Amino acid sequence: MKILVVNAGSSSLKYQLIDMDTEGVIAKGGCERIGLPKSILKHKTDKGEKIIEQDMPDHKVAIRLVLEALVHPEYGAISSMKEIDAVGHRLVHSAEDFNCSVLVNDEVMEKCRNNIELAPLHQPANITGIEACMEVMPGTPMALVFDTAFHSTMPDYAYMYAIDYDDYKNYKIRRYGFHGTSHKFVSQEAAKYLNKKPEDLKIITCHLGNGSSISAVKGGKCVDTSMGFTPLCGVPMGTRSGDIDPSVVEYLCHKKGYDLAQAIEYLNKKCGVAGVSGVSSDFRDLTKAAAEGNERARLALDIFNYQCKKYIGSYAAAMDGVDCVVFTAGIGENTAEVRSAICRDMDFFGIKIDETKNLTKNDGSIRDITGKGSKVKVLIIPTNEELVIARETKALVEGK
């Protein structure tokens, strides 16, 4: 079975074609600047990379170009579109309508459209990509895999905010969490690596990137996660503030003359480690600047590392222990200084890392950086959200 995985953004579209017999990627790429001048498609197979410059006024045209590239006699990966057995789509928000992946139909799409207000920046683009595929590939089974679904197992006392209960019921205000496909994948991979059943493990997964979230996974199910009603909540991120007193929003509006929308944009796009450091949202730039004596860069790193440490400690308390801590995503997989700082002085929890192993370069494999005498396994696991989407799609199509 070959499954096309599609992740549509507002002006972009990423894709992978995966052979589920081997779970190997046979083609991947992305469309950039959809709806803008100078659109471009980058298409990769084992034959190399092909760059196609062609106007893409909308996602429908982009999808058509992707399909043409996949079956192209020179740089394609398959002989015809009939080889694509199903399409798996990433969709950001499921609200409380879905707690697992689902096959696309009219009723499902209507519910997804109704949830646009919960993710107004991402959901419309995701839906546009789905609709484009449905139009260009009629009759091909399609599945929706939600960022929020893995977190739907949280107990009510973990996902509820202490607001008027009627406001929760009427407006769906609660903790949802995001990066669910990543947290699911690495927690399952950790269980495999440890040769244990997920049901027997307590795992803290740290998805650390430009957007970062930390989850507590007990018995294979998410019981808490750092992001909340939106991805603004949790640890500080590249440009997002993370957890903050809500009264700051009103105070900022008063002091800087912001309206509410401007204040929220400020917290999403001008804060985080970029705002503190004044250097960059890229942790490679931050670690370099800190090493050269830039105190604001050092402070930004210290704030990030400290907040991650606090979440790990709180989740160990919530689960009555922890068997494994997993680092993943761009920072989690590649920034040794961050992993070292987060795990430092965690002896009470039995967390120790081997600093020599921690410095090994990312080669795409699972790296065990557990230190001598550590009671908790510490792993670096490259995430693979596309493979999760493909697996979920395959299971739905096969009715498993």
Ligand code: ADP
The other form holds:
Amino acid sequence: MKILVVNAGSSSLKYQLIDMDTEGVIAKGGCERIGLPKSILKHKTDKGEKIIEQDMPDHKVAIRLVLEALVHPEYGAISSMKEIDAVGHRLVHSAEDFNCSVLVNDEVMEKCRNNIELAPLHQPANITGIEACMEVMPGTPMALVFDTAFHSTMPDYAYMYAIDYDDYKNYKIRRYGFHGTSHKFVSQEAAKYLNKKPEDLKIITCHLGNGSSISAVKGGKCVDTSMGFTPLCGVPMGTRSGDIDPSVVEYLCHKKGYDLAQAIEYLNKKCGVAGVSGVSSDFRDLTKAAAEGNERARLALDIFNYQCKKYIGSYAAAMDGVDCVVFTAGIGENTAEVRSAICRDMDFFGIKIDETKNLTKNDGSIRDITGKGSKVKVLIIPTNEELVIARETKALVEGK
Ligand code: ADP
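Hand over the structure of the form predicted in complex with this ligand; the form predicted on its own is what we had up.
Entire complex below, previous chain first.
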């Protein structure tokens, strides 16, 4: 079975064609600048990379070009579109309507459209991509895999904010959490690696990338996560503030003459480690600057590491223990200094890493960096959100 995984953004469309017999990627790529001048498709197979510069006024044209590239006699990967058995789409928000992946039908799409106001930046773009595929590939089964669904198992006392209960009921204001496919994938991989059943494990998964979130996974189910109603809260990120006293918003508007939208944009785009350091949102730049003596880059890293450490501590409390801590995503997989700082002085929790193993380069495999005498396993597991989407799509299509 071959599954096309699609992740549509407002002006982009990323894809992977995965052969489910081997779970290997047969082709992958992305369209950029959809609806803008100079759109471009970058398409990769084991034959190499092909760059196609062609106007893509909308997502329908983009998906048509992707399909043409996939079946192209020279740089394609399959001989006919019929070889694509199903399409798996990433969709950011399931609200409280879905707690797992679903096959697309009119009723499902209607519910997803109704949830646009919960994720106004990403949901419309995701939906545009899905609708474009439905038009261009009628008859091919399509599945939706939500960023939020893995977190739907959180207990009410974890997902509720202490606000007027009617506002939760009427306006769906609560913690949802994001990066669910990644937290699910790495927690399942950790259980496999440890040769244990997920039901028997308490795992803290740290997805540390440009956007970062940390989850508590008990018995294979998410019981808490650091992102909230939106991806703005939790640990600080590249440009997002993470947790902050909401009164700051009013004070910011007053001091900087912002309206509400500008204040939220500021918290999303001008804060985080980029705001503190004044150097960059990229941890490669930050660690380099800090090593060269830049005090604000050092401070930005210290704030990030400290907040991650606090979340790990609080989730160990929430689960009455922890068996395994997993690091994943760009920073989690590559930035040894961050892993080391987060796990430093965690003896009370029984967390100790091996500093030499921690320095091994990312080769795409699972790395066990557990230190001598550590009660808690510490693993680096490369995330693979596309594979989760493909697996869930396959299961739905096969009726499992
Ligand atoms: P996104 O949330 O955009 O998917 P990523 O998971 O790709 O983000 O993470 C990006 C972050 O990972 C950046 O801060 C980057 O500096 C950091 N990083 C550190 N080392 C590497 C590396 N070798 N390759 C990619 N990203 C790295």
